[in-house]
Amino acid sequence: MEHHANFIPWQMLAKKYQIELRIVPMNKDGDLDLTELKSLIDHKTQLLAVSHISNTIGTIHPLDEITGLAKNKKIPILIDAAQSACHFEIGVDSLNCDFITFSGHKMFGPFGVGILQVSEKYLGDMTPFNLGGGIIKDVQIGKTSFLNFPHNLDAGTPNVSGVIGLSAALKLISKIGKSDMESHLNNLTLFALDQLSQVPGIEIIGNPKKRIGIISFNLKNIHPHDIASFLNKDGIALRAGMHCTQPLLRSLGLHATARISFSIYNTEKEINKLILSLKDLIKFWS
């Protein structure tokens, strides 16, 4: 269920160093198969990487169980929190993990800036992935030494404007309150699922135990790209395609879906407008 950003890097690393990449399957509802996860973890496992929330079907993964399995085997765990950082309280301590990553633009901030948080246990293991000015402690003809993390990862000219913009976005989120944001998204998700179920010929993709803010669907005999184009004329923005999760959709036998996602500025009135537009589309297509 991983976004390609938390899949391709490990795939490339595995190819480069002849490392085995093991993929945890999911069930038909869109939940990870934790029984299978247990069988995939062994004494050779070097890292467990998992998203907090699926960006395609909105599944909230049971991180307590997943991190518990990893910790019992003393395996470091990385969490992709791009979909959850905006409205969940996160941190390497609170989530009982070792690495957390997320994007600035998912938190109302600028594009091209993000966060990597590392637990104290692994700070000394973090080495530069890109070389250049700004990360140097000392340079000699025979050797170079680097600053300590996180300063050793910021080679070259830093994205100053992006960081300032992200800081402003974080202050906005703090002012609103993440618990209020999560509650609002939960309410919208439940309302949307109820209303969408009344649309003829709709197929909601996945029925996970816990989900929030993201719903993928298809309409019978109407391509997702046509859905998006039709709704666009009504001022409704959704995404159509594979959502940077091609392995996920292929496992479901799908080529694409339409996907709606909510944030703090969305309302039930907008969902009602979506439903009317979908029904108009079905009439137009029939």
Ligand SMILES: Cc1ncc(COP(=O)(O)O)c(C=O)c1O
The other form holds:
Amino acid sequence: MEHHANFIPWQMLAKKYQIELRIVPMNKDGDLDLTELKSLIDHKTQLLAVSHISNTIGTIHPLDEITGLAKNKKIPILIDAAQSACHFEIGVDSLNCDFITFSGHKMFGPFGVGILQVSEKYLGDMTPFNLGGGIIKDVQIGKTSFLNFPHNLDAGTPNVSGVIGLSAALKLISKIGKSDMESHLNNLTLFALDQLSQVPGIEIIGNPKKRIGIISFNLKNIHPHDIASFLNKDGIALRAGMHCTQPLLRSLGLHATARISFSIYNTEKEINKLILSLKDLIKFWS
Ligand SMILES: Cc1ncc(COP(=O)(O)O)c(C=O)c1O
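What I would like now is the form predicted in complex with the named molecule, since the data block earlier showed the form predicted alone; can you produce it?
Next comes the full complex, and the chain you just saw is listed first.
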């Protein structure tokens, strides 16, 4: 169910170092199979990586249970919080994990900038993955030594404007309040699921135990790209395609979905407009 960003790096490392990459299966509702997870982690497991919220189905993964299982076996945990950082309080301590990643562009910030938080325990293990200026303690012809974390991870000229922009975005989010964001998204998601269920020929992808902010769907006999372009002319922007989760779509036997994702500025009125637009599209296509 992972975004390619939290899948391909592990796949590449596995290939390079002959590491076994184990995938936790999901059920057809879009929930991870935690019984399988129990049997997949053992004394050889070096890392458990999981997203907080699926960017395609909207599943909120039960992080408490997942991190509990891994921590019991002393396995470090990485959480991809790209979809949750905007509206959930996150942090390596509060989420009981060791690494958290998230991106600026998912929280009103600039593109190409993000945050990696590392728990105290692993700070000393963080070595440069990119090489260049700015991360240096000392360079001699025969050897180089590096600054400590986090300065050893930012080789080259830094994305200064990106970081300043992200900082402004974080301040804006604090001002709005994450819990207000979360409850607004919750209400919109419930309202939209109810309204969408009345659209003829619709298939909502997944029915996870907990979801927020994201709904993927298909309409019978209408390609998701056609849905997106039709709605676009009504001023409604949604994404169609595989959402950077090709293994997920393949496992569901799908080539693409149309995906609605909400933010603080969306309203129930806009959802009503979306429903009318979908009904127009179905009429147009029949
Ligand atoms: C869950 C999730 N993880 C990772 C990413 C990728 O972030 P970036 O493109 O900043 O690497 C995204 C989307 O952009 C996402 O939705």
